[in-house]
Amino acid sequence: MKKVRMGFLGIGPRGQGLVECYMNHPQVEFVAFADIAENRAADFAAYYNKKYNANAKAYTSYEAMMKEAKMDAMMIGMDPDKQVDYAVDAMYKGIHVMTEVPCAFTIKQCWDLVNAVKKTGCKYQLGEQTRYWNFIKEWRKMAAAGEFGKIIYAEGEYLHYEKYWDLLRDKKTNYEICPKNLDELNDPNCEKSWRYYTCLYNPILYMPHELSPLLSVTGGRIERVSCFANKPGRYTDTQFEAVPLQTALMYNSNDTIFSLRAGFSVPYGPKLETGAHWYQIKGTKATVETCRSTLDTMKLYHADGEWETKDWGCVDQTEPDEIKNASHGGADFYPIMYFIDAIVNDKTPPMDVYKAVETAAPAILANESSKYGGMMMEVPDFRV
């Protein structure tokens, strides 16, 4: 069985969990870990090598890893606002790449990813996992069978509240820090992290977790977008100024209207199974939606019937244990599985570069729109 030699760039807490998930795949072999945080890559490499009887090397920079390690593919789990340059460089060096959500923070970065894939032929996949939840798979089946009729509306939200986010990075050790008050936020020994600029001020940039699953059901791409935001302020118990909510209206090429919202600084209770996420699709024949709270259920409405509860859930109980037991409701293993399959069998991964930028670009332009009072923005077609 062919092994894919993997490198991992950015081995923070999220990255460490993903490595464990990767190791449930029989064709994955990690050969290198790199992280700028003091001793983090070395400590994790030692743990990994002992647990899996391996010989992976540790590096403190991308450049050192690329110079020495012999890799077929790379997982990038670092700050998403910086990951594109590394992804593009790796692909031009013949290395397949998967990155975390969102895939890009600017339209230029979207084009850079698309052009790198076109010119190199390398596989690129976005590690977006919510599109693989079981209820989304069931909705895709309904859409393919025509059970929705004409889908006219899709709605989603990502309201993820944490009292303290990792808004800082220590300049000396490069470890993330969760400040508790404004004085800590202005610590001269620290710099503001990427999460400061997304969670506090531009939450709509995290809309790919909503767009990816919804577009997989509706088809088409977002063509136009308008977005509004609350003014930055301290409206909750947080001591940091933040934009509480951004809400975007989007128009899809299949004549479907999307309503999407995101926020990270206002307390909002979790939903059953999907946590901070909520989804709804309305068609001329049927409507579906996920739980609105922990007291709710997933629901289906048929135009010729009544509302009925559904137990679709997030986890597909027919899948093997490595999928069912994966994090994010059994979804984290799917991107890994499809990425490795694309490399080994020379396939296009299901969440390829085009689908990736088609989830990022509308969010990027929605963020711009909100700064200009809801100005309508045209989303470029990256496939032309």
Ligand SMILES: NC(=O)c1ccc[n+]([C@@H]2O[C@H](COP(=O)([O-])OP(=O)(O)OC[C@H]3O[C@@H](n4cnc5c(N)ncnc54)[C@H](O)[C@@H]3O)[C@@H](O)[C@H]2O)c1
Second form
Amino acid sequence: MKKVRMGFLGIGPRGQGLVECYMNHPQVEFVAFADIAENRAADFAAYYNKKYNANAKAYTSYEAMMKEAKMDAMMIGMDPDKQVDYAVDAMYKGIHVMTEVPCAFTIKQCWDLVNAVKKTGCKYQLGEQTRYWNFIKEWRKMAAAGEFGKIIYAEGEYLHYEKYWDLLRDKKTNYEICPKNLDELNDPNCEKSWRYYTCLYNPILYMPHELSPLLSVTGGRIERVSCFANKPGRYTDTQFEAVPLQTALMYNSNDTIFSLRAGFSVPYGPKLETGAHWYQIKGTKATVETCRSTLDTMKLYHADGEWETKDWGCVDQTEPDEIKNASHGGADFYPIMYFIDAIVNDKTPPMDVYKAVETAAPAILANESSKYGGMMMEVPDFRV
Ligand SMILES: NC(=O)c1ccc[n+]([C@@H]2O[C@H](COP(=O)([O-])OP(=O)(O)OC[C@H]3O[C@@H](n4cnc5c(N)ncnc54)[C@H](O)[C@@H]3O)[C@@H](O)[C@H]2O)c1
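Moving on from the form predicted on its own, kindly provide the form predicted in complex with the named molecule as a structure.
The next block holds the full complex; its first chain is the one shown before.
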């Protein structure tokens, strides 16, 4: 069975978890890890080589890894706001790329990704995984069978509170740091991390985790967006200034209205099974939604009946163990499964570059809109 030789750029907390998950795939072999944080790639390569009897090499930069390592594909788990340049460069060097969520932080980065895939023919996939949750698969089946009637409305939220986020990076070691108070936040030995900008000021940028699954059910692409934000304030006991909520209204090409919100800085209340995420779809014949709280159930309403409890859940119990046991409620294995399938069998991955930027660009423009009092923004069509 052909193995795909993979490199991993940015082997931080998320990356390390993904490697463990991806090693359950029989065609995955990691040959290189690169990270700018002191000893991080070396420590992880030593751990990986021992555990998997492998011979992966460690590097302290992308450039060093590209110069030496023989790779077919690369996973990027570094800062999402800076990952596109590396993804594009790698594709121009003939390497297939999967990046983490969000795929881009600017519209130019969206175009750069699209153009690189068009020009190189390399496989690109966004590792967005919530679209593979079981209830979303069930909703997609319902949509395909016409059970929603006309879908008129889709709603989602990503409200993820942690008291302390890794808002800083140590300038010397490059390790992430969670400041506990304003003095620590202003430590001159540290620089602000990408999380500082998303968690504290621009949470709507993390909306791809809602747009990806919802658009997979509604179809179409977001054409117009408008967004409002609370003013930044010191609302929680950490005393860090933050925007607690950004809420966007979006209109898509299938005449569906989306209402989406994101926030990271006040306790919003978790949901059963989906944690910080919540989703709803309304059609003329049926409405579905996930649990609004830990006291709630997933449910379905039929126009000719009553609300009923549904046990769709996140994990597809019919799948093999490597999927059922994967992190994020059994969802994290699907992106690697489809990425490897796309490379080995020359297929377009399900979360291809167009679908990826169609989850990022509306969020980027919603963020812009909120800076201009909710001004409506047109989302470019990346497929033309
Ligand atoms: N899909 C999901 O559910 C999910 C969950 C968590 C994180 N993420 C995404 O995964 C990515 C990483 O998240 P994280 O929490 O591990 O972030 P992090 O900032 O803690 O880790 C990023 C790592 O990349 C390294 N890095 C930064 N610049 C680099 C460069 N130029 N070259 C090599 N290495 C570099 C850092 O040193 C660090 O080790 C982000 O894009 C995040 O949005 C996705």
